[in-house]
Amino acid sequence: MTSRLTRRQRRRVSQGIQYAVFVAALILIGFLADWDRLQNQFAQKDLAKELFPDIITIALRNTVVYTMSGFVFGLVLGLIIALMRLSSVAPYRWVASVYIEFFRGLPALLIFIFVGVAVPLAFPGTQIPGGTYGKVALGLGLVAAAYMAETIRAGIQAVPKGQMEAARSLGFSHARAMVSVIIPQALRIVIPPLTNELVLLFKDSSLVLFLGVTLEERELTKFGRDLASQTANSTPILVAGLCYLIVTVPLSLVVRRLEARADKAR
């Protein structure tokens, strides 16, 4: 019987069972739940109304700090290291390389470890500026930069060759060529990767409550888990987590509405 059907039928009835089968564990989920027991201990509404304004003017405000100037850090540090690998000086190319496989290979965790505990005993007496937040510019940043340095890479080898040679012709220098005419066409590529490191660097400045922080320096984990804690309530972990996606859904939909253009583009 089932010979007989032709491709297209064969199609309709796999997606029918695929549909089917998905249909049946939501049900299945949605009745061995104990919504009211997760109601009570993750949506309470009184609760949830107390954490406002304070975890949009705290921790949501130090989170998009934090991130941000990891990302600033990380893309000026990214871009540096990414010219150095591309460079014709040997010693260039391996630090750059020793640097990417380096940070790309350990945990973010550890970064942090190391700049909170090893920076401080290895220069006795250095402050790093700005504190907590220069802190987590230099951790996320260096983590950042690994895996923007390859970003950035990949578009200045994916510029064509005769921007730089016709750049060249009309008398530029290397250098020049390269910061007025293959630079701006490289970022402009890799605009959708990089949007996309900011959303997991957005996620990752979570990071940050390993470096011991003050109340006012609380991103949205730290803030949410101590306040968990005070209550032995886990709403304020839902809030925010809600907050996180605020942020990070619209900018997966920026990424998305980027790549597609540049498809489009190509």
Second form
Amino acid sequence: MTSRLTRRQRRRVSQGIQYAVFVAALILIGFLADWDRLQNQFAQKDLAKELFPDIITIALRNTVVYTMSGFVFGLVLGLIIALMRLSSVAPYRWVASVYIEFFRGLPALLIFIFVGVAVPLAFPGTQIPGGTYGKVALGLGLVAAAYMAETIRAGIQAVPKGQMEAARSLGFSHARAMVSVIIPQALRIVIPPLTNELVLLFKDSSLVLFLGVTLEERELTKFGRDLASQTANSTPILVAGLCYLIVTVPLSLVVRRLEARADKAR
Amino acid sequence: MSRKTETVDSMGTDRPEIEIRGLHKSFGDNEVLRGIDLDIARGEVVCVIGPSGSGKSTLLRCVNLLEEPTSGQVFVGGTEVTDLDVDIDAVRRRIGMVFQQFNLFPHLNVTENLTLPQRRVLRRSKARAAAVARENLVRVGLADKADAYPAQLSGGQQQRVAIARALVMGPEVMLFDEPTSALDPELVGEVLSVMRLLAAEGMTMMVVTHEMSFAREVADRVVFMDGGVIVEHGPAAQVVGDPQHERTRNFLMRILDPASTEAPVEDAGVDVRKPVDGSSEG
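Can you switch from the form predicted alone and show the form predicted together with its partner chain instead?
Full assembly next; the chain just shown is listed first.
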């Protein structure tokens, strides 16, 4: 024993220092920030009240609709790409790999601009069905599919090999075994990571901002930004942000719960 | 795509239920089966025994083509399983298989495990599938577990459900791949008694097992495999009770006398037990 402090003492000192730094940081922020000005800019009660009910009935609703349509489209496409990735036919695997690397490697914003601007310019007269909703579903879905495909592939591979063997030995064809036995189990495995993907999509739906939408089609970010510039005050942005958190935080908690449960079941 | 090539006599002749001809199987450079010939008659119960790595599970899995043989032929009920033009899904419907790890579908309850293959593969009506499921649950003594999920059952119960799941398809042959090896010792008996029942009903069974007492009591014939070949086969009493080959004797000695199986041979010298003998086969 060369050290003078015991292990217990050393631990106490280390923790004490960490708390001290934390409290010091809080105090510093409290003094440095201009609270009156912040409140003025971000927390005007009257302004906030005026946002309702439109921020919920139009903006939040649209955000949810955009997210869900992108998620559903992405899930279907992602499942197809995952199956292609696992195919025994090599060209399918190549296509799937290229797709995944391509869309994971590009910023979602670029895809949105491409879908919203480049495609209509390049193919005059083509209409993406569903108007703005269709464009959003396409833009979000194309990107989400790349991530979900990798997640689903991992989920399918996580189903024990014996499940496929049992199904095949009962006379299931490979395809039917996939549909009835493997994929239902794989989806169960990937529910937590897919829910994470949903949270990411929920936020990415803000990219609709760059598509040019009508008043009725505005989602939270666009809505908040428009009203912020109309009122020359940032309160709408803060409220829009809170609207995101109302959805994303519970979702994240659900994911954590599901993951804990999956760990326990293992 | 698939064409069913049925050989003429699938009923009532003296053709064996399972015929294995010159079967070879390699995994890469590893030759696991080196020429297997074996016939199993209708209603016969054959136990395949042998040390691990002897190829006995691979042989079983070649019968329903879970493993594709490198060369050789397998016939089940007169249909050549190894024929590339045969509808393998149709053949597999007639061959029930029970796995060491049960492989029940964990996302479905017991009844659903038994009805899903009937509905999807045999296209049976819901009512008929449910009736057949119930019937077979009674057969394995688990009628009261119809609504349980696999995770809620003991290993022995899961394996009995797995047997029932194979039976609902009305198979002509049952393959068992070490059905009791994953079970706690006190649960082995319930599975074996279900298998005994099946044997008594006249089911054709091919059983890879380490249960020597089961082999001796129930099997019509015992096949001893080692190094990818059949070393010895014959009536159970003869192969297990009075083995003719050195390798069979060594294997049986090791499996029947647990003390000598506990330490693998490589752990040289530290054991107090006396060496079994000088042979280094296997």
